[in-house]
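Starting off, we have a lone chain in the form predicted alone, written out as structure tokens.
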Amino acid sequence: MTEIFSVFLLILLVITAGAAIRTTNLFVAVMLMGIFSLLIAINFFLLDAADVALTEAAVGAGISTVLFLGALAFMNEQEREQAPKRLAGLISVSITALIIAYATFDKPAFGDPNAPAHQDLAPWFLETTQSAVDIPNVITAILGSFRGYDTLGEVFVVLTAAIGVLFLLDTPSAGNMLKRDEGLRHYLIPRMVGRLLIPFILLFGLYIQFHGEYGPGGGFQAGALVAASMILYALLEGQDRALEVLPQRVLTFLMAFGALLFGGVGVIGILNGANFLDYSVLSSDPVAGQQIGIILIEAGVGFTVTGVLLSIFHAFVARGRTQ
């Protein structure tokens, strides 16, 4: 039954992607890409990749759709016509698809227990996590401890991307705003439904943040969910009220502080005679030190992701208010 449903989702993905490519209405294209991201998230859940599914649902189907809609405010509704180059594009895409399809023939079957990853890496992580970190969620141990350098790099990539976007948008100051953002205050049903959802989204984000050691979740997913709750609040009540709850200076602090907290945990390890991002020296018990380190770096990830997503959202809204 699961395989039939997976095939059905794959067909929907192809149809949605094709429709998004064919449409010339940019609003329709954004909506279709939001649906595409939601379908991808469902596929990730079926593949037991709940951590990735949560991120895709919150960022791909939720926040990215809102940001794309914000970008559309500065563009034409219809896509501009370009000189047709369909033959060259068709040949290029066809060759790439054939190469990718050919490469898949050499890969092990999905779920094959004899795959190289299941013979070497997976057993080592499963055995080492219990003794070195002692947390049930092996994925959190891999991302936060064993692959700490990689995760730190991702955090700084997110921070750098946000800085670049904010420079490009050249966000005006609050004093230069030409109009007040009222949001959807005059629409009763969206406000009532939104007010019911926001506390649960925020609570679920906090649950994901602090429950990442025991189940799917962590700082990336939690930051996206917290940002989604605040973006929904801004859409319902207006940007002014949202900035009263979390002012821009607080968001800027969160962006930088989260990355510095992550890096600072690594520096503490060096100062205590261990390697960078070796959390075992954070406590007299090395296992407890690993757990403390993972909690701290996950908090840093959550702070940075929340600050970045909300700052970019407010930058889009602020530019629209000066038009």
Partner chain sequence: MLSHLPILQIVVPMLMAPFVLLIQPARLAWALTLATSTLAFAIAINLIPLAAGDSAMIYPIGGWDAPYGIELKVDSLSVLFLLIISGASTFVLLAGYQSLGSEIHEAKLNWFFGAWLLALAGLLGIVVSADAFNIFVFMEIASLASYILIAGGPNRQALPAVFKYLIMGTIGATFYLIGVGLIYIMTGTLNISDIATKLPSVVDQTPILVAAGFISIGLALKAAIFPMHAWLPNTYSFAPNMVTAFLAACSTKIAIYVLLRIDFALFQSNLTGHLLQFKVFLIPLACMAILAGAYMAMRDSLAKKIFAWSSVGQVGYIILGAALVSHSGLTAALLHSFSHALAKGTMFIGIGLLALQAKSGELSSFAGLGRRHPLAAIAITIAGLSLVGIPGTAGFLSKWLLIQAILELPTGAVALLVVVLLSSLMSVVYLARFLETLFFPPAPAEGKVTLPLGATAILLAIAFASIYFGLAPTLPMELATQAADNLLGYGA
Second form
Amino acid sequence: MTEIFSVFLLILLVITAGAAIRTTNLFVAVMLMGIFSLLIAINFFLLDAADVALTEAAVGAGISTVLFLGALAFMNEQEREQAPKRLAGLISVSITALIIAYATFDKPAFGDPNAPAHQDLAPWFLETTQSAVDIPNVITAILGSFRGYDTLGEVFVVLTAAIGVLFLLDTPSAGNMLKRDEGLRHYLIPRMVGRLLIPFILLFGLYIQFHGEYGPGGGFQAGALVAASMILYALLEGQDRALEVLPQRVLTFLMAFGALLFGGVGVIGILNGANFLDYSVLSSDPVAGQQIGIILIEAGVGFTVTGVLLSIFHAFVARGRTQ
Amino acid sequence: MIVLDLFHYWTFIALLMMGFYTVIAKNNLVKRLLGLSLFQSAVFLLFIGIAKVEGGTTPIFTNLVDTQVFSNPLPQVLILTAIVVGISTSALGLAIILRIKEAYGTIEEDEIQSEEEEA
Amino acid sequence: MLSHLPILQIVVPMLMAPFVLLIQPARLAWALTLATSTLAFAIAINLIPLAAGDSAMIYPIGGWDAPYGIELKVDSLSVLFLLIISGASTFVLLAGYQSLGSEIHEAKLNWFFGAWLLALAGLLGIVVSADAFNIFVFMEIASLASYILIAGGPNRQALPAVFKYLIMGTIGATFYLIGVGLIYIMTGTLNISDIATKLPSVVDQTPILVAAGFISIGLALKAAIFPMHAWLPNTYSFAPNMVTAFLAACSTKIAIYVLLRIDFALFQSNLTGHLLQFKVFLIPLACMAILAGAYMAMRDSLAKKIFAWSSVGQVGYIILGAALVSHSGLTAALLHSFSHALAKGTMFIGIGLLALQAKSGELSSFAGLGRRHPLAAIAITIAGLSLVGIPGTAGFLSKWLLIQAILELPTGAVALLVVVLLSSLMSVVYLARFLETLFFPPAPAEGKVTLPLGATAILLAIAFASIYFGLAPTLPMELATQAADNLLGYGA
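Can you now output the form predicted in complex with its partner chain? The one shown was the form predicted alone.
Next comes the full complex, this chain leading.
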């Protein structure tokens, strides 16, 4: 049954992607890409990747769509008719497709437990998570501890993106706008419904943050959700009020602080005579130390992601209003 | 199961190629950026497909399910990171497009080029 | 504490970036960035003896040993590139304060220097990482930060150029990721040494071969190897001058570094016939790059673009040396990375300083400026001579080694020699055209008279470094020789 559902979903995925590419209306294309993200998230869920599904839904369908729409507000949403330079594109694409298809013939079968990909490392992670970290979510253990260095890098990638956006567009503040942004303040129904939603989204974000060791979730998804609740607030009450609640310098501080918290936990390891990002020295009991370390760095990730996503959102929206 | 095996692979290839084609053949910068994220999503699907183990579940230890078979957590962790990298690239790309729009008044590549030659 | 140097090399610039965002005024941000970069350079220098010979430094992060955790690995090959990156960043920052101040809006300097530190940390992080996926993460930090730096200047033409770079760079990184995924399917591991031990037992080579293709093409895009160089000339020409100097000195070379490291460690020994494929693909590409780069440099009329095209050609020399797959060829390629970084960095810093006086980037705007600023012009001349390969400069030495490596070839040596000599003649032409513009026309009447003194002194110092390392090449020679050993696996 699941197989049929999977095949159906995969077909739907390709159709949605095709429609997104073919439409000449960019607004429609962005919305279709949002649907695409939701569909691919369901696929990830069916493939046992709950954490990835949650992230893809929050990022691909949520944040990414908001950013694209925010940018489209200043552009012609109609794509001009295509000038034909298709041939070169089609040729290089077909060659790449054939090469990849060629590689598939010798690939181990799908889901085969004896495939080389599932030997050695994967069982080690499952066992060591239980013995050395003792938290139920193996993903969080790998993300936070075994491959924590990748996650540190990831935090700095988002920080870099925020630096870039704030550098290229201006840093927004409630004072330097030409006109006041009223949001949906005069629309009673969306405003009431929206205000009801905000606390729940916020609460769910916090739940995801602190429940990441036990279930799917963690700092990144939580940061995306908290940012989403503030974005909703900005849409309802206007950007000015949102910037009064959380001014840009607070957001900048938040993203710098989160990254430093993560890095700082790593440096504590060095100061205590262990290696960088070794959490077992954080407490007399190494297992407890690992758990403390993971909670701290997840908090760092959450702070940075919240700060980064809100800064980027404000920068995009404010761009049109300062001109 | 064999159907699903090939299907995942074909979907990956199809999405990858659609994204790749959009990136190289389209003229509109926003469209190219959308193609780029499609291109990256295809790779996510490849990795998550690798992670699947027949009969396994999400790699979280719970009392609810008494199975001991879990899907491979490692590729999932890698893709979590890759998704974040993808959105960062998109955000930066959009900011550059906004600035291009302000500087040239268009987001169609050939129009940018022709304005460049006039200037 | 010494055992922590590999991680400190990355973490120091990385963690200073958030501080730089918060610090006011902008001058202090510059000072902090410079101090951090200098510290990174000092760490790299201290790593030279620690990583010498056969003793690579291994640093398991988080105390989790490879292949389960991520490990850093520093050997002579990595140290050579660590020196190039951190040195380039430090000297460009030292000489570039006025130039940056004239091109970047003061209110935005904090963001700019934050991005600079992240670019530095990202590039350094790629070099020391021994994990195929971790390399991808740091490649993205370095790339995103470079896009920011390039787009930062007043020139609007930088924007379409950087967008093209962003698209091609992301395609390159994604291709790399597909390759890593295919390798993971077949071996189940990500650590490069661990992949190397598991690859021989992989029966079916097709996916590995395809992975090799994807990784090579992805990295070739990032390294601007001909014909995938389309993003390079415009990004280098329209970026802020000091950014061009920094990136031209190191960024494409890092992609080549990853390409060589992975190809030599994984594919050459484990794929049948790969050695031949490597040569057959890369030698013609390298030759075309060398000739096309020099030809386009002769024809262009934008000062920076001339030398951006020259970079396309110089990348060709490095690839040519590496594609010979001999010890002497690799030594030549690595030494050329060093001497080219030195010469091209000097050249772009010099152009950047003169550009403080020039009205535009056109060659004609530089007319006579050499007469008014003889010291800067002398530095540019020395750098140019090293690029051409005049005896007595570092550039001569690496080209000489390259020619010797070519002469070792059983067949085809003559054709390659002709390419190298012809391109050297062409580079004399474009260099002469630039120097002629600097020195022969009378100095323009209007404009300021003095260049910043400190910056000029730094510029002269690094220009003379090209001569110093041409006459006393022990340090880079030893590093390059040992690095070639590392790549070919002697003593591994």
